[in-house]
Amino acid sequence: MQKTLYITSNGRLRRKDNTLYFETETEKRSIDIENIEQIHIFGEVDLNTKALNYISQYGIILHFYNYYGFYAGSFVPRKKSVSGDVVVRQALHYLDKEKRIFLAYCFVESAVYHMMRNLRERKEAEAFLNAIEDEWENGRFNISSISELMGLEGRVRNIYYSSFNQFLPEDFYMEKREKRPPTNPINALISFGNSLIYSTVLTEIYHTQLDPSISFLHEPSEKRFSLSLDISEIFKPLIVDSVIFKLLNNRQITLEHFDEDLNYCYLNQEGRKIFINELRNKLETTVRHRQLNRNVSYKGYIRLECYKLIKHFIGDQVYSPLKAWW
């Protein structure tokens, strides 16, 4: 199974014949870069024309943070994988509103299963269970645009996001979620754990033939891989809402692992690295697939989402999202 590098010292990296190295100024170590297939680049990272083309040659897509940990942006090799005719029929799925609400609505109907499996477990939200699944039930079979069905997401997971206050250490207190910028640390770590998982999926989604700017839950814009954006709503509450949890109630991760700044709070390079060793755990953990009947890995499950995306445009299989039954 190919890996994820997480850089998060300053450093260069630096081609020298046919090896990829990452140089600090007190150690230099190799890169296997064979067995590679995304970078994420958290510290002041120096590289050159010389590094960015060996590392096309293997189609290992570089996903850059700012200062503040949050997601910048990707350099992206030229894709191998590709198909005009995949590309053309998402498209037409797009096009095709009743298609492009279809496709909508799956994304958000497994995000709210995978939040309401959340809080199953926790017998301290069950009130809040109780209203996402009133609200979601109420609301989902009205649904004719895109914009009623994202103010219904909008509702279940403020909902859903209130719950937080009942079954997380107090000093972690959600009042309300805040993006830009994110100003206590439970909204950091939301923040930080989404943008993680927003380049994950970019990642997956450049090995198959999908094409990432064409999305149907978010608007496709010029400035975003916005069907990252909708593929990462199955995610976010079965992958990093529950890292979160975990950090938080074992007490992994503290008040003393974030910063401030002009009202902006963010994790400190110490939190960063226990959030991104636990991520790591997660997206590698393995899960036995029922249709298979093989082992595969929550990253895995991600890449299977692009491959049954492509099924439903191409009128093999009509898509079925994700609703982890383990």
Given for the second form:
Amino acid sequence: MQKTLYITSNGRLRRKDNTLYFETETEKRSIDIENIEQIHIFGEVDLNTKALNYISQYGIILHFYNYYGFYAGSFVPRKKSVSGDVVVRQALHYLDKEKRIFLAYCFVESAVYHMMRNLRERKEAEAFLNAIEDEWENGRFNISSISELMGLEGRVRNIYYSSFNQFLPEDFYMEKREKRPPTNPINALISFGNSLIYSTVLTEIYHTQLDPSISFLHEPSEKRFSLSLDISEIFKPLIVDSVIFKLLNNRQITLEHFDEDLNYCYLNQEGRKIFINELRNKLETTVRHRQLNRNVSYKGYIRLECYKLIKHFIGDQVYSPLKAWW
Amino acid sequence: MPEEIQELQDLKFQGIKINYLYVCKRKLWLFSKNITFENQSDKVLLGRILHEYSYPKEETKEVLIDNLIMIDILSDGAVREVKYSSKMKEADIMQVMYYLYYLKQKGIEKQGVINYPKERRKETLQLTPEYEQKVKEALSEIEEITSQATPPPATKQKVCKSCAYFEFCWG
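Would you mind giving the form predicted together with the partner chain, to go alongside the form predicted alone above?
To see the whole picture, the full complex is given below, headed by that same chain.
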């Protein structure tokens, strides 16, 4: 499996002959470019076009995050796997209202399924689990527009987030979910994790023929690569939230791993390292796939989700979103 | 010349499509729509490396004709195709027969050779009227499959597990 590189320190990415190096003031490390799929850059990193051209030859995507760890953007090399046929059909599924709602519903259904899965084993959250179930079961059969679906999803998510206070350490009390900018530690964690998933999904989409800008649940105008937002819905509760629960309940991340700046709250470098490490472990963890009869990593399941969408668009197999069975 | 045959002669495909027709029709359809995963497959990478490093003394390698068919090696009056293994022998033979047929249309008559360098084996081929007919049939079958709106359904074969499309088809 191709690897993901996370750079948290400051330095320079340099190409020398046919090797890529990451140099800091104290050390120089060569990067095994053949086996890298994406690089997440959190530190202050210099690089030039010589390095960029070399990186793009290998189809490696660079994701940049600013000083506070917020996602800034990605360098995406010229796409190699392009199929006009797939893109045209993908667009048809956006334009047809029923087809669009079907896919949007699938993403939400899987997201809700994974939220409930996260709460199922927690006694403290039982009441919330029941509330989510009620809300979802009552609402899901009467959806006639994307905005209604979004509304339902929002209500479910509010119950879900409010249940966190029942089983997370008191330090991480959450009034409500807030983004841009997060003002307390738990929101900062969720935002940080979600943006990592967003960019990881983007990398997987890049390796398929899907067009990342044509989306279904989110409006294509919302963000440049909004299909990545759609698919992220499935994996945010499945991957990010379970990483957060683990880190907080094991006291691996505590309040001392956060810095505050004006109204922001963000993970400091040490905190980021702990989080990234745990997330990387999660993404590389494998689960036996029942049809493939092979071990597939969490990251691999993101790729499979992309494949299923392509099969849906070309009329091969109706899309059925991932519902973790393990 | 009857109209039907004229049309058949207009059917031109990359040689690999003839190969895929015999390996897997679904793969052929997907490939024809540019839905490819070959660049992520270790097996394909091995094949590419084999092509690069076999027969270093041959000078006419990777000859592209009419921007369409890519002949691995041209030497001693033969069209040579290099393959990693002989597991898909029928498909390999048909691919080379198509090259021979294609060249014949252009007034060039050649012999065909399939090299299996890892097995230290080679297969020498001659375009016979029977194979010529088979190539024509293959071309119209490719036309038929690739013009369908949806891909042929996946059918489990032994080769699936080493195919670059395995996770796409079965995941």
